[in-house]
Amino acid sequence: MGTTASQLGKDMLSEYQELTFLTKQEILLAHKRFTELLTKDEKDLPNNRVPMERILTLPELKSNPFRKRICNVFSTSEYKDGGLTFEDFLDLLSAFSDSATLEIKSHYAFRIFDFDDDGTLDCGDLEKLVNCLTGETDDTRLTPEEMRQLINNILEESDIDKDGTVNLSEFQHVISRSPDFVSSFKIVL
């Protein structure tokens, strides 16, 4: 599917539209925004990968507490550096689009929250998740007792099989009871 960054043919546009939840206009805007992140020399090369540092300059990600995890989850880089190709970028935007299904959104939310990539949300993942949401300053950080109580409450509510972790199906069960999840899990360029 590789194409040079400076052009996006009709065939590629149609293919991208078939493979994502994005409209042609959204794909063209994504292409424009992605291309703006490339250096002059990179624009004429096929299959460019924009480093995570440049991706994080996008206003839509800059203030997201999970911005680095989002890049790492959607990156196909063999170096695990969070750099994104245009296809990676489209996958990210597609999963966060209004048209993406609850199943797709919850799958990627789970992967983003699974900080150690072991397929479950354990106490360590939940603590990192809470710290991302509350901020990690002395003013906003929970006390160890508050954190322990909150994690216990989360597990009590979510851990159906009582194994001390939340797996994908348990997470999806909880998310299915959250009516505003789909509308809040989005990034719009």
Second form
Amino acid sequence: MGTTASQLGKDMLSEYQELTFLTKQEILLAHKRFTELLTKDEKDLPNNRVPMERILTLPELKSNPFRKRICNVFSTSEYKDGGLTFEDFLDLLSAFSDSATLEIKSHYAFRIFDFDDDGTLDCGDLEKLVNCLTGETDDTRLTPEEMRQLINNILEESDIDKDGTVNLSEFQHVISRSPDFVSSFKIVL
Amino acid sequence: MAYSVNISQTDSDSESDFEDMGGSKPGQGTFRFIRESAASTQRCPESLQMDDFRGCTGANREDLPFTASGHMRDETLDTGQRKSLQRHHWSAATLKVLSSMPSRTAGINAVIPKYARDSSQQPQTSSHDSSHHSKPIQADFVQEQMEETSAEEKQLVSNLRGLSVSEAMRKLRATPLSLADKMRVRRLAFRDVDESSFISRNIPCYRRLGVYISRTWSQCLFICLSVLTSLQLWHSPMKILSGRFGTGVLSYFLFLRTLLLFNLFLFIINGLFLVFPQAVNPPPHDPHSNNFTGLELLTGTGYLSQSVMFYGFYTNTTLTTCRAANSNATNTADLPICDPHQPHMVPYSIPAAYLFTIAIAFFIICIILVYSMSKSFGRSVQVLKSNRNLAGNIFCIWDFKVSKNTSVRLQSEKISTQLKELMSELTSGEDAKSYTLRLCRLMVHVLAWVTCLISIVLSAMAVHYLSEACITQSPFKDTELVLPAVVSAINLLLPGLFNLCTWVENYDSPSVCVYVSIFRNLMLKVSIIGVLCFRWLGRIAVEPVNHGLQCWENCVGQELYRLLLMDFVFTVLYTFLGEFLWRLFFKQVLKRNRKPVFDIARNVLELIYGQTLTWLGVLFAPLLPAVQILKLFVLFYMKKSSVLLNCQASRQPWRASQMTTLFVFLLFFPSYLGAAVSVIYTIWTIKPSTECGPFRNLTTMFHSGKLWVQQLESSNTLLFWLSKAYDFLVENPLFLFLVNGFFLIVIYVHSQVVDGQRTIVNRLQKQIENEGKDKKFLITNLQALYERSSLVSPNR
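If the one shown is the form predicted on its own, what is the structure of the form predicted in complex with the partner chain?
Below is the whole assembly, all chains and molecules, this chain first.
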């Protein structure tokens, strides 16, 4: 079931509104912004998948260090290329919206931080996460010593079953203690 | 990709792994393991497939890595444990089984159906392209996963069927599936239910009315909600601000918007019940009112003092459209007699309306403040409890709202600095400062504190003497604007001095610095408002005749009006001149491109100060909230443009939720409570002026409420019983003691419950740790056993 790019049917709109955390205005705005990303010929096809490069031109995602991971997580493409259909795009906005529950946000945050997609955050994932946080330049990156120390501290605090990785439940447990998470895990169009 | 990397790592690391067990040759042809072990996993999914493992030779048969008893040393076990379950130390097959453990596939399972369905047609045998681990290596493996996940889906569908429609929708919305999957699940779950209840329009006749009513109701609700959300005032400016500055600066503007809504509420209530009735029936106009000049808007005297703005306008009459048959009061002599068979307006007593409107408005604000305070306190109190929530901070530290490139870079730098400081603090521990250095720092702190306290005391005394001088001089004509100007100037300049002191003191931790500066600013404002309250309630109100005042409430209202406006004028001047000039100074003189930082704490405290003045003044000038609304409106746009032009984001991290809790708390505790206490004191004890206002000729303002209740009692028996009940309950101390005792018991029970839950949490954590140890023990021993058995029979 797809939506042609030119208009969004009323039935689809109410169905989307019931199944996501977005309001009708937000869905319409998302539709508008999504169709701006399509080329002329693509506009007539139903159920378009916009390639990742074009999605990443959106100003809200352009400078985000996690932009590629976000596209990969929400993409339902078989080729794992990070391309998003309109419904994937709505999923993305819904998870990042104001009214999304903590459960949903922490679930998707976990998947975004899981760089190798193995279901847990191990040392490699945590290292990549910290490198994304601290930026590209050399003088902001942590030294290997500091990185090791930091990862050890993180695992010490969050790894309850001491298996060397942080799984989803442990991640959600850690997140539940931080009240800033919900307000920082937000993207608004 | 990641998977293949790990495979090659497994190659080299498996060497070290087996060295522990007695040396070996590294494995060859790891790719083959995966295919074959996948196939064999399908046959017996529970077991570790070590049959085809050819990497290990010469394993020490007697050496099992862990024995159940005795050999474990608990102190080093934790790090050792953790290391040995990390990926590189296991064989490929073990890794694969480990990664399909339920605890690791909890999140991804939901998405598998689509991949499984799509890729089951194309069995992938190359193992170098799998960023998603469940990318099937064998179709059979996929099949097995698919069966598991479709079972989960069936479970979800049956769960949803058991709930009501709205509940099911809410639950489905909160499930982390993709939208396409959710739509499929919804169709499956509600296939049996009449689908017309969702979207179609064919409704049987007998249900039409009910459906019509519910539909109009939901449409009304939707319209109200959309109006409210479009009243999401300033949505796009706030988005721009948060995109550039992040959550910290945004919290100031959110606070501003909250205050605006409070004032709007006050204004609407006052307007409906107080201003409008009196404005429609104005009192006789005083011919002494002057011509309207512009200055009166600033000073509140002259024309404005006769207007609906101030207390003096209100009369102590009762508004009626007809008079009772047996009344012979002169002021209603010209009204027609009430006809009981015709509708007439209920007599509307202005004094009672004045008193009760203000009281009820304050009460509702109190409830709203306490509710929001408890909510935000509940959210952030966990942070206060744990000593350091490093992991949580790392995961939450990235603000996804920030979108501008320079701000993103700034945020990364900020995070990097914070992490480096944290790491250096952890590795080196507390700097062993020499005694002289510590003594020096202590002296500096003491000096700074003494300076600040002295400056606060001096400014309070200055305001006091100025106010005394104003009082003893000729009444209140020429020197009206001096006192507000001095107060606003003090409020503007002294925080600069405090900032200088904190800069000199050079606190280690930025959050301590913020708290200290908030505390100092708060002291200053509290002392100034305290002095002013003394002036109004302790001097002017008590002996108004001595100061030549006929209507002291008007005077107080005008002073508050002037203070509010002066504060606004000075803020405008500071924002435009101060921040603008500061930026020019930095650029031209110091030749640095560093813009000043937006001082969130100071600005929020100024907002709280303005709100305190409004709350203090609403009793004497019912339209003061309107002035505050206008002021806040203009302030928003001014501050927004100033921030965007002149300021840059702070380099210090700003704990938004903690700070928001603190600000709401400050709004409640010194600000609202102080205003409420002084209003109650005024109503209860101070004698209103005899010549103006709705409470003239009464001993206290509260007295009018009592009189009104007595009046109603004589005409209505229900109220008679109500007032008797009130006398019995509220003014009886025993009842209050009982209510207090009850609440104390409830609090005690809750605290005991929290303690019990904390103990349970500790026990569960220990249990999970032990389960982890068990899991590791079993996996390691099983692997060792299979290695041994594969060595015994290498050709299978």
